[in-house]
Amino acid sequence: MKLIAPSILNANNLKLGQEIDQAVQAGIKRFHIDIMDGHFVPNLSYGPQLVSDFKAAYPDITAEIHLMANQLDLIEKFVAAGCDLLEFHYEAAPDQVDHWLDYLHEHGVKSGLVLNPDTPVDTVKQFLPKLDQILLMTVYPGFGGQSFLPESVERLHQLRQLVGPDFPVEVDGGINDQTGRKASEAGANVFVAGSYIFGKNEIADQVKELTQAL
């Protein structure tokens, strides 16, 4: 089963609720919420309050947090805000990965690990028993609207061979109807799409086009 998780980073902040509503009406069941601290990546985005507000408004929709931060103790704040799945970067603190994966499971939150384009795919092998999802970055993190890195296709093949046929493998960065199809064929089954979903044509039309491409 293929799942689209629109990134609200590319939505219009002044119309955020309206655009989320339109995506939900188009059949979206999960949203990708990028959290950036201005240090791990040179950009800033949302805080725990947005996640809390999101879950209050959409209790049955999955709030997926992509934490791009050096301070992994921020995880506690987003768990308290009610997120459903939280994925953080291996590169932020390699020696703390086990601790935070355990923390998430102890608090009933699904866990994910994120790999940057330069991080070897087999880095995740030792953590697999504790993971619910792996996010393979298909751009360098920090900004929306970047182009899909072609070498991501081979990395996806490697990761799929490592984790087996059904494990959730997510891709994030430059996903559109063409790159999404390539990523799908290479083994991805969860797709973060930001600028392709928001800010172009009707959101429902974009969701339909990407769904058909996958």
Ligand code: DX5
The other form holds:
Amino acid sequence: MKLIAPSILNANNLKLGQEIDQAVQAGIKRFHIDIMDGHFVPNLSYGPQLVSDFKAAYPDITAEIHLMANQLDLIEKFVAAGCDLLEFHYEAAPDQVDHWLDYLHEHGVKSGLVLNPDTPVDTVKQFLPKLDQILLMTVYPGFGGQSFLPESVERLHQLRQLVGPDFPVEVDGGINDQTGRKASEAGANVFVAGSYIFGKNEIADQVKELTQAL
Ligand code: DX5
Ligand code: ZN
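Next, give the form predicted in complex with this ligand, keeping in mind that what was shown is the form predicted on its own.
To see the whole picture, the full complex is given below, headed by that same chain.
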């Protein structure tokens, strides 16, 4: 099963509700919410209030948090806000990964570990039993609208080999109909797409095109 998780980072903040509604009407069941701290990445985005507002409006839609922050205790705030799945970067604090995976598990929140493009794929091996998903960055994180890094294809093959056939492997960065298909063929099964879905043509058309391409 292939799943599309639109990143709202490239939506129009003043029309956020309308744009999310349109994606939901088009069949989207999960949104990817990028949290940036201005340190781990040189950009800022949203806080926990957005997540609680989102869950109040869409209790049945998955709120997936991609935490790009050095301070992993922020996880507590997003869990309290009601997120369904939270993924954080291995690079932020390698020695705290086990602790925060346990924390998420204890609080009934699904967990994901994120790897930057330079981090070896087999880094995830030791954490696999505790993980619900792995996110392989296909750009250097920080901004929407960047180009898919071609070396991601080989990394995806390696990761798929490592985790077996059904494990959720997500890609994030530069995903469009063409790169999405390449990533899909290489083993990805969850696809974040920001600028491809928002800020172009009709959201429903973009969702449909990406779905067909995968
Ligand atoms: C980048 C973010 C992505 C980004 C995706 O740091 O993690 O989720 O919003 O945007 P596109 O699809 O435009 O690359
Ligand atoms: Zn992201």
